[in-house]
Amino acid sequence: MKKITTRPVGIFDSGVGGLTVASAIKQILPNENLIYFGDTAHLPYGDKSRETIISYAANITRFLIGQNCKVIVVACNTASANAYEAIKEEAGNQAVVVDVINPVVDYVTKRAEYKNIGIIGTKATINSETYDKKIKALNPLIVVSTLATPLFVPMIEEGFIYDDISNAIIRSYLSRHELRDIDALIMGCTHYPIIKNQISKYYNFKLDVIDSSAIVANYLRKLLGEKNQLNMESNPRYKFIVSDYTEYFQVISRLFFDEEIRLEKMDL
């Protein structure tokens, strides 16, 4: 049995989006061993039922527990919003579960300058009202405006970024009345940091566009430090698994990890 400090951090998402979180963890916690599972066979999660999302998430959690992960990072807002409790129950006392919503909610509710917060995400994330309820519970004075942006994930997964198609879709969503007069925008999907520059550009770089990646990575560092579970050994190992191979996943993974990534395909 490996000592707990060297056990890997498990990370999962429906596709490439969670790589934004994995990359931030790699930068902030450079010694941690990582196992990433991209459930590309079932993406996007955002248009699936809550029951289906729970089923997928529980299955992946069992797999990561079997890989001896000390932490499971749910690098997917849709799974965090709909399956967090089920994932914690599945993990039991075998691994700590970290989602991508609670750290962000804690961050924004402590910032006095945020009075009107906009949130964009998948249909399943927005319809769950998880962000709204959690923000209101901590700071009922904050006005929360939400908008489902379901085309963003398939657009990103198909590689439509930095072009006229993606810019038109981004403008169409961000110009909606739901997002008027906001002073911060939460990107409530881990795919969205891939198009953060385009989103920020729409607002002339004058709006705080909140990326959960670094917030979650810093939260994880604090958590592991408090539990004395930080890996102090060097030469970390990274393992990337997908449920269905996509060429774009290979491209994006190289972009975030600055090295040739070997993908393993595994049908759970």
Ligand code: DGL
Given for the second form:
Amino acid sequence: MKKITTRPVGIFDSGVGGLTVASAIKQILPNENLIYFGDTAHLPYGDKSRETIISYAANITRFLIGQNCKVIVVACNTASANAYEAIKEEAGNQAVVVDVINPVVDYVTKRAEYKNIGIIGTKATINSETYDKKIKALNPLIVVSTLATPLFVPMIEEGFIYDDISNAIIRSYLSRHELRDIDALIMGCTHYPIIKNQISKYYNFKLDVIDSSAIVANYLRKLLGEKNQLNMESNPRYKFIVSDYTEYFQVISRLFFDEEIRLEKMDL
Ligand code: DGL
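Having seen the form predicted alone, could you give me the form predicted in complex with D-glutamic acid (DGL)?
Now the full complex is given, and it begins with the chain already shown.
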């Protein structure tokens, strides 16, 4: 049995969006071995039922546990919002589970200046009301304003990022009455960091637009430090697996992870 510190950090998402989280983890924890699983065969999760999301997430968790991961990072808001408890149950005492919602909720509720927090995400994330409930549980005085922005994921995956189409879609969603008067906006989907600049631009760079990736990576560093599980050896190994491979996923993965990576296909 390998010592716990060198065991990999398992990361998963419905597709390549979670690579934004993997990239932040690589920067903040450069020694860690990483195994990334993108469930591209079942993408998108955002339109699926809770039962289906749970069944996909539990299956991937079993796979990552089989790969001897010391921690599982659910780099998908949709799975974090709908399947966190099921994932923890599946992982049991074999690996700690870190989602992308709890660390962000913790971060925003500690900032007294945030009185009205906006959240955008997939339909399944917004409809689950997970963010609303978790923020209210920590601070019932915060107003939580949510909006499903389902066109963002296909827009980003199709490469509409810095053009008239993406600007029109971004403007159309962000100008909705649900998001009026907010003092911070949580990007509740791991694809959205790709359009963070355009979202910030819509607000003339005057609104805090919150990207969960660095918050989650910092949370993970603290957690592994507290558990004495930080990998002190250098030369980390990275493995990127997808459940369905296309050249296109290979090409766009470059956008989400800031270096060239090689995707391997695997059926679970
Ligand atoms: N990246 C996923 C998330 O964070 C959304 C993509 C999907 O709908 O599968 O919610």
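Each form is matched to the other, and the largest set of C-alpha atoms that superpose within 1.5 Å is called the rigid core. Note that the structure is a prediction, hence the values are computed from the model and not measured. Numbering follows the first chain given and starts at 1.
Participant: Just checking, between these two forms and with the core aligned, does Ser253 shift 2 Å or more at the CA?
Facilitator: Where the cores coincide, Ser253 still shows a C-alpha shift between these two forms that is 2 Å or more.
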